[in-house]
Amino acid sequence: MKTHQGYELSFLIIPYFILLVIGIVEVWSSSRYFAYIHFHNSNFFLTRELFYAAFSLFATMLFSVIDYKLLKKIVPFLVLVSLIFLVLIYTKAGVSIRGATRWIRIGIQFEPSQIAGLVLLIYIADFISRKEVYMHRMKGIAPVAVVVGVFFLFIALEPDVGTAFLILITFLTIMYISGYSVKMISQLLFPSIVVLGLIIYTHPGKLERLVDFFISKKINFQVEQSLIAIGSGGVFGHGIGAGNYKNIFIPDSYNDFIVAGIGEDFGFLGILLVITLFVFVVFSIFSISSKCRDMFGKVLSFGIGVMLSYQALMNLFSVFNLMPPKGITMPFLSYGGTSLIIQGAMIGIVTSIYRSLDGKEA
């Protein structure tokens, strides 16, 4: 007999699927000009996005039927493999694009930091579920802080300051909501800020972005063009594929700045629809987390909701010039293989946790 309402799963799966479809349409609309110029095929990115979206759905279905508690049993293996992938970035397997080495190619090319984000959520959830008794002692946070710190350092040095910052604030939020004291959490924050500061200082381009944003008040070129594209779309937009400003003037309009393309094609109402769908997804994840009686499942689903929320906010804030651009993609919408598949796996894990609420597994 079920002891919970059934709306959470509908609010999770249906909006997730609609967002995937919107992402596919907008990736095509925003990339066709660039794809034709560079690859002589306007559907170059569309073909790949369809492939990635299919794998994302497969990951969702796969993880939804696997008992999420199995992840708890293989945490050491997941951490080890993820760490190896991050180390490989600094070998000949690393692939550099635009001055950053964030990918590795070992038969296939993928982004280890995306995998690391999910693995860390699983590890943190497992740690908290086993160490509740130590929440108010430093030894109750030191081990997990070391592991997260190592991952944080490897990712920040790629350099991928945006993803490193995303992982940091997600970790700190989970620890705080789970009951760890502000004093202990603040002790972890200082060294992380020092590391981020050093990396930003040693990479003049990133430092310049911060100076321009906070001191000079200059608007980044991509941000400026994205705001123009959004403004040109008005309330209803120009229609699918009709808005061409993003194709010509916005680099990565199918990736980090896909929201600008949505604004140009679908207008303010299109952006509002995307945000509403995303709110449904996050609301259902937090609702499932609140009803889960297993601490591991509760923390894991909560962490997934927090990470997706922060990622979406960082992307939107960058597009609307509320924070410096960090190279953070929009979940479920932006072009990308590893990110879409990992996000699909996240939705599958939450679905598995939801299935445990019927009393059969919980």
The other form holds:
Amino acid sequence: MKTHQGYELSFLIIPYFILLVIGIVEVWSSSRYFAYIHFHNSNFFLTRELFYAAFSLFATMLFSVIDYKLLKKIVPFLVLVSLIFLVLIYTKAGVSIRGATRWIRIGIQFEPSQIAGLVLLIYIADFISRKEVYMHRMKGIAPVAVVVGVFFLFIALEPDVGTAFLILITFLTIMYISGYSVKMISQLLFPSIVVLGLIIYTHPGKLERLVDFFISKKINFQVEQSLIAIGSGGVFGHGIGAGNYKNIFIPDSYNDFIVAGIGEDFGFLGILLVITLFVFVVFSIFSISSKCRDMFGKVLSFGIGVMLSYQALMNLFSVFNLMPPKGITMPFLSYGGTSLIIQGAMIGIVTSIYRSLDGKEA
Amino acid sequence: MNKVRYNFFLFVISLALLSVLIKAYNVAVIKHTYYSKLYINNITKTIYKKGKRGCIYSEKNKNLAIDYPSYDLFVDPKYYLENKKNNGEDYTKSVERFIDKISTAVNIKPEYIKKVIEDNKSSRFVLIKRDIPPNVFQNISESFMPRSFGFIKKYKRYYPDGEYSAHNIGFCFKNGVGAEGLERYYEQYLKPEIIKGDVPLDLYRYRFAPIPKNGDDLYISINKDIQDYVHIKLKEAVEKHDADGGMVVVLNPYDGSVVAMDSYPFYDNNQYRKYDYTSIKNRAVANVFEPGSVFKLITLSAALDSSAFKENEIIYCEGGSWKLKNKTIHDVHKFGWLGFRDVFINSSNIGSAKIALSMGKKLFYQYLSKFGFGKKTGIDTISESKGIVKDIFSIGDVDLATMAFGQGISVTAIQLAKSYAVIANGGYAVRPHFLEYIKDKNGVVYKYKIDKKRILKKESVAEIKGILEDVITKGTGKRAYIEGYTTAGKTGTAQIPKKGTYDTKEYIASFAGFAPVEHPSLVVVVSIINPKKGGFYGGVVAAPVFADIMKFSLHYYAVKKDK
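Previous: the form predicted alone; requested now: the form predicted together with the partner chain:
Time for the whole complex; same chain goes first.
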């Protein structure tokens, strides 16, 4: 069956692995102060991150071995489970950190919105692969709009505007590329924007960030510190673990602002390397997607590529002050168990899709 | 899938990534210096750290001056009130307990502390109590201490020996700069260096102050035990004779190191502000006085060393009164013809004058210069006087004649001690000094170099020693006799001139000498200023003090008896 000859898999797996390693090093380098202050163990986050990375690689292997077409058969089950997880956030199982309830604890603690993202991609891919004929009618798109809308609302109300926005634009981009008309897309876009607007309006902190960025042109403290950290790194950086600035001055330096730490430790070359590796990963996924002749695999892999690239761009734009700061992590690099495992699973699914290619261009 | 839309999407994604890269390049490479400056400003802080001033140690490594830690207690009223508002009842209670504890420990009222806090509500720093000693500090800081209170550590100077060696050691001003004595002279070694450091925050947000550099320690030749004894004896003598002042110098004749030095009036250098400068002045180096007969040593040495006179010559002493031009010179006892030795043993002024006159002023001044009169001895302490020696071109016979027995010339006690050391050590002029060596934490950084120069012939020194020994056994210095040791010395009683005349009945009674004669251990010079009770002659007032000090010191050093 395996007749396709190409380099996509090496360009996918090797950069992914390197990014994982850089992420582990940077999480260690950036979290030591915070870990020491709160857990009296400066390697607290490192040990956990190593554990998550191992699980992430396991997920990659697992999903690359499993035939991705199996996923198509359990779509309703996946949607239902991940929706239950999202609902659980609003119950006692919800875990609140810094004013946002984004995690649930049922035996283990994890972030349902991350799972929801992947599940939605699978759902949309399944939907588009089955309902191609109804593409130009609003009625045809109604089920997917409802499902995505419900997910979107649950995530946005956590509140996690960043992830909700990411899911929204990923979903709309997939529809746009799949050939849905711009008119239909904008009909979906406007209510979503209104929902996001209302949520932002009811959270003064979030509104303030937008006002600061667009109107008063005031630079956010976290972003300002991250620019100082990156700027001080210069071309080559301070060296691995040598930059203490991010540790002390940048909140979430091991998480949302991990790129600032890379800039401080490895300089501009570090950032260039990370972005290059990312381009390899994402464009390999797009390449695999374009070679896939199965509509489900094609849309699913393409969706994964879109989601990863949007997430990375939103993170980079926040860090470099090109966009109001959003609570979005950097894929493969940032600290976080659920996201790393889900991203591992995404790479695994794409690998599985690659394995099914038959060598003919789609 | 729509190929056009797909390519458009890829184009947008690439463009976005490119814009990130451009921005990253702008921040990290182009604006690198700008951000580096901000980075350093935020992460580093310039810290100044001052260490301890060096200590001063006596000959047997006993402390004469130390820096001990002392603490100032302060409060941050703003933080205190905020904390009180935010924290519960328990916290407030424990803070109150702390306030009670410190108020009993440092002896202030708790109401005072609360009033200070209430009066300075928005202030961030108010001193409550200065100079808390280390044991009290330890007692307070060991238990619970609210973060709104704190201590500032600093060092205070303390002199364990107090007034016993105050004139030698001196003291420091309140700002820690040496003001007097060795503290001032060796300021550049004793003073702690202020270390400046740009210290970045480390990984755990700590900032380690630079390690301060302490001042160097001074090891001086003062022997604390002899110094204390000298102090007691000087005080006794001054009180016994109701004198105005006094000076004692105990010198090691071989290397010139000062074993003890004291002067009256005394002062306590721990409380120097209670005294005026007349007490603080180190009279042993700063006071100039007409020495009287102790100065005949110079006439004697010059006469013998230059071979102008022989020991067996005789001199006519005019029966006690001799008129030279417009000046009449008197002797205490009336003498006719005296042998050269007897002139000095009986301390004849007329005899000494005649010896000096026959030598001539050129030769006499040559020896004055060799002994170092009219020049500072170069002792390592401040405010040394050089004495007063009239210009050689302006003096006549009368001046030369009076100078021969110590009138019309002014000297310091340390200069006298130096001259007697020349005889004691066999003819060498040595520079008197306190310093032995200076040590920093790595070891000796400076060792005193002995300055020694031969000025008298060996043979003449032996003859002079013999004459000085006879002064004590046969002449005016009988009260300087020490049981078991041969002693040599010379008495002196000088009138204090007032307004150019010698009409007053004020005297300076002196005795200078050394023992044992053959290999002298120490030179001791004693001068008592204006004794008003119990006699005024050097042989009566100063010689017993000399004997006491010399006896104590010889026993202290376990010098072998030679008699």
